[in-house]
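Just one chain follows, in the form predicted alone, and it is written as structure tokens.
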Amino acid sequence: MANSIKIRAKLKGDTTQVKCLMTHPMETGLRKDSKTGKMIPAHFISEVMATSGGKTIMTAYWSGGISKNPYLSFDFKGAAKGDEVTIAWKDNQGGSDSETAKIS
């Protein structure tokens, strides 16, 4: 899924704070399609990794309960102004995504 991945990452004191969203289906597997009346298969991020200087800041493990167009936010301490943050996401069907900011 190229490009599904907006990312913002500002330097607020000594503090950087992320802010993301996501495009994705998320589908929990328990739906079933409105006109057909099959089960929707599940289709959901299973893990966000963030890395900024080389090192992992954030990891979050996801199941089918996070919401289509997932948005994440979170705060770390250690970046600088022009460094960057890079979100990637892998998901339950083997799909995956990258997206790299600068901290402004």
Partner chain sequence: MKFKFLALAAIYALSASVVMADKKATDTTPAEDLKVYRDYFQKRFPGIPLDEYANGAYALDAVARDNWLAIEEFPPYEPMIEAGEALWNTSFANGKNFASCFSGDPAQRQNFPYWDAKRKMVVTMELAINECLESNGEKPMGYNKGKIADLAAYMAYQSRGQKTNVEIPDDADAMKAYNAGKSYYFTRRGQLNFSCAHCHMESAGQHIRSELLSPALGHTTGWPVYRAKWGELGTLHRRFGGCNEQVRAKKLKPQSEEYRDLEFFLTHMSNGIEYNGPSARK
Contents of the next structure:
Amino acid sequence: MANSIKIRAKLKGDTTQVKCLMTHPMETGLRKDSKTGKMIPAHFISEVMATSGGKTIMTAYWSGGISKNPYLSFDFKGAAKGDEVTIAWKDNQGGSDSETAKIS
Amino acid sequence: MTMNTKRRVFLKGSLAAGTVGVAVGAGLLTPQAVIAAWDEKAFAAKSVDEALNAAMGMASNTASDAIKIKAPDIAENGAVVPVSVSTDMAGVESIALLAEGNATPLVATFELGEGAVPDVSTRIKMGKTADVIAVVKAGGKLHSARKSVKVTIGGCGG
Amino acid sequence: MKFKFLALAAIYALSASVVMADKKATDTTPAEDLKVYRDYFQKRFPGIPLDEYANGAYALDAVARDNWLAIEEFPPYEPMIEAGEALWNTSFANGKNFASCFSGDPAQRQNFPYWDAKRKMVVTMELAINECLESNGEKPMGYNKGKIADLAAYMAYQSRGQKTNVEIPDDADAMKAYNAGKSYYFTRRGQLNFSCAHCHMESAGQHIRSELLSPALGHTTGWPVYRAKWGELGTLHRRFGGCNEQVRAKKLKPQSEEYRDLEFFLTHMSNGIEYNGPSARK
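Switch from the form predicted alone to the form predicted together with the partner chain and give that structure.
All chains and molecules follow, beginning with the one already shown.
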């Protein structure tokens, strides 16, 4: 699942604005497959961790109530242009991915 | 070539800019950490209070004007409802986002670390017209705000 | 086929000039059609600039527009543009690639659809993509979604800002294809007995239950589209099929002659409006 995360990180004044988009089905486990009639098993990102400069900026815990191909944006202070931000996710089926971007 | 960028928030040049490749991820999150932190009881809860008790350690909260929820009055599509929560309160530890009408109302919790500004946006699913509730934990207490979002069910899609 | 009472009759009936209600498809030139079509919308929705029609229903409804702008903040189709770029750069088994078929330039949107005088048919961008694959000994892609939509998204993205400018050559066969597309657009079909124009001209801006009907003008500019309903990208012809099914008519095959002719007519009707694909819709 390489490249499942896209990140844009921009410094505005003293605040870094991070926007990211993850590619993931975000299945709640409550939906039926229209073709087979069987329930589609729950498959969703349960945890997203954002780090920069060795510090954890934010940890998000999610349910399948987050939309398919999830979007997340957040702000933080204390970083400079050129610093890196890393976003990493884990899903409920043991999948994971991470991506790093430079702050512009 | 003049680009039609007036209505497009992102520009051609920004595509993939700044991405420096896959890194470190494997070491950041161990499976144990996920299991320990992702609270099944909170996310499986059928009521707002039950979810808050599990996720935030308490349910009692006071309404606060200092919390701003940005969400559409009418959701175009209940499967993708853009929601932003921000507050100028000091000492925010975490934010919970709930959709009151959903079978399991708790959608997300955000634990703020060092330097994080309490201002998060995401897109959520809403099963029906209901309030979106944001609960902010600051100074060991819960503060909340709510906004009604009308969800229409359609199948035609303009 | 009966052309009487079809074609631009619907427009004329609704616009000021009611007298022309029994025009045949072949009675007016493409240039005349374009003027009537555009005037109809501009009269109906005064104050909306022509280019805004590229945004469909979001040109008309402020609440829906807010939803949409929040989605466009980081649009769900962005990873697909990248996937399309990778496809563009992938070599075929013979060492060539898509650039070999498209003069090395992915910004091709404004060149399609066009009338191929030799083959006497309308050629769409998706058709040209598959013909490129086949002429290089590669397997063609499915026309509705997936890889072809990714590649079209990359090509459309590179073409943003180009203006729609479909020329209908003054040639009997080309006119026949154009008129076939026009007739398709104004012909009632399906159990609901609706034409394309019933929803997207006559009722544009109104609601069908909870759905705001988008104006036909500008309908061809933003493809491929990521529809939240699909949860993925789809092509214009996939949407044609969906529209047919919504009026409970049988959908046709993507890239069938009927749909290519329809695209020819419909894209001509958006002449002058900028291409802005890929785009996001509900």
